[in-house]
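Only one chain is shown below, in structure tokens, and it's the form predicted alone.
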Amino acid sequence: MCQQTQIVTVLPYFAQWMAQWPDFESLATATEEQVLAAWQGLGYYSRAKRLQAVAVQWCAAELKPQTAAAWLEYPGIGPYTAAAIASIHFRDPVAAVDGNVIRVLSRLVAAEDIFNSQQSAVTKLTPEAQRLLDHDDPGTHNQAMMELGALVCTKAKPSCLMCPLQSYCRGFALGHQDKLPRILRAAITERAVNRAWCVSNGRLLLQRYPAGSRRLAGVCELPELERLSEKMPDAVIASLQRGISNERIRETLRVLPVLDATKLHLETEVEWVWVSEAELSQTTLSGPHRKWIENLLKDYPLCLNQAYQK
């Protein structure tokens, strides 16, 4: 849950999700549709189908992976988190690097390289982490190393005073630290979506992402207008904007009345679902719409088709 989500926005989604499911054995026997109801206003939703798989994996294991070269062996466990498990959980001597390791060891070393991404920082950083790592007690070692990142060592402002390793720092001693590392970031690409709110006899047209989709596998989104091979409507009713990774996403609402479903020109490779307003609860959205319909429902009621029309 942590991966890409802020530690605030993960806590209650924390709390529910460990009420449900306490364990592997719990969480392997849910449903998908369950489990990405769970996830809902967390974001990158296949996050959260290699997590039931890593569960179905892990309870079919013979041999319960304790080091982190077993769990690499694992759907969606990369690196930092095989690391992170085994030497929390088991005390394997691996050292975890992410995102906040990188701050603190480029720093210390005063790494003056241009990374081309986070993950060649990583590559670059990784022999030195697992030099200073505390074979005796990794999990801890690891601990605070990410603490202090996040804490301490901040990206901005890094609270240089209070380190315990302000003396072994080259970074502070050549005042360094506040341009340290040196990581190209992707260029932000920007996209713009038209959308409609297409409403028949009290149900609200939806477009669900098929299993195979990147970001949002089995999670449904108003309609996409260039996916229903329709006219263009001229009134806008609603914005948003929304970023994912380094994309930026406007995206526009217009009305599109429809009496008869039936008259629609959908795109059949397109999985379409209707639901009516009491549906919604139980439906799968994205967090941002479904903030964006919820708000919507106060002016569009799904109950009057008519209305829309003026």
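The block above covers the form predicted alone; next, return the form predicted together with the DNA.
For this one, just the chain is written down, with no partner chains and no other molecules.
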């Protein structure tokens, strides 16, 4: 859950998840639908399915993994997560290098490199992290490094005056610690999406990305208008802006009066789902669309069908 997601965001999801599946044995029996529902709104949905797959693989394993190298064989477990699990739980002396540690180390050694990605910074600084690691207590050391980055060696306005590493910090000595690390960001691309508010018999039409989809697999959103109709209604009833990874998406919503279900394009890569207002709470939606729909229902209740067109 914590991969690329802030701890405070994770906390309520973690509590709910652990209450539902306290161990791998129970998680191994969960369905993909249940897992996606519990992950709803957290993003990066492939993490949920991979975590469930980890539970299945772990339960089937003769020898349970105890080293970072062994954990690396599991889906969704990369160098960071493998090192975190193995060092904290099994005392495997492997440095866990996340965004926090990159920041601490790049300032500590005053790394002047201009990295093209966080990944390249990890590659460059991992040897230094491994050199500094306390082999007697790698778990505490790794957590201390991350905690230092999260609470003291922060991105903006780091608390250098109370930092226990101040006297060792080359970045502080040179006075440009807050400019480090230097990592180039990927370009943000713009995308416009036209969506449809399509209601029939008290049910709202949604599109669902299929299980194999790379993006939002198993998650529903309001349907893209182009998948439904050749001609686009004029009136925009709502609009939404949001960021998704390296994309900025501007979405507009229009009422689609054509209700002939046979007009749905069946060859498109999404599945069509009609949901009543009651079923909506049981439906896995992307976070932004759940909020969007909840707001829209106030002005466009499903029971009124298309009467609100005017």
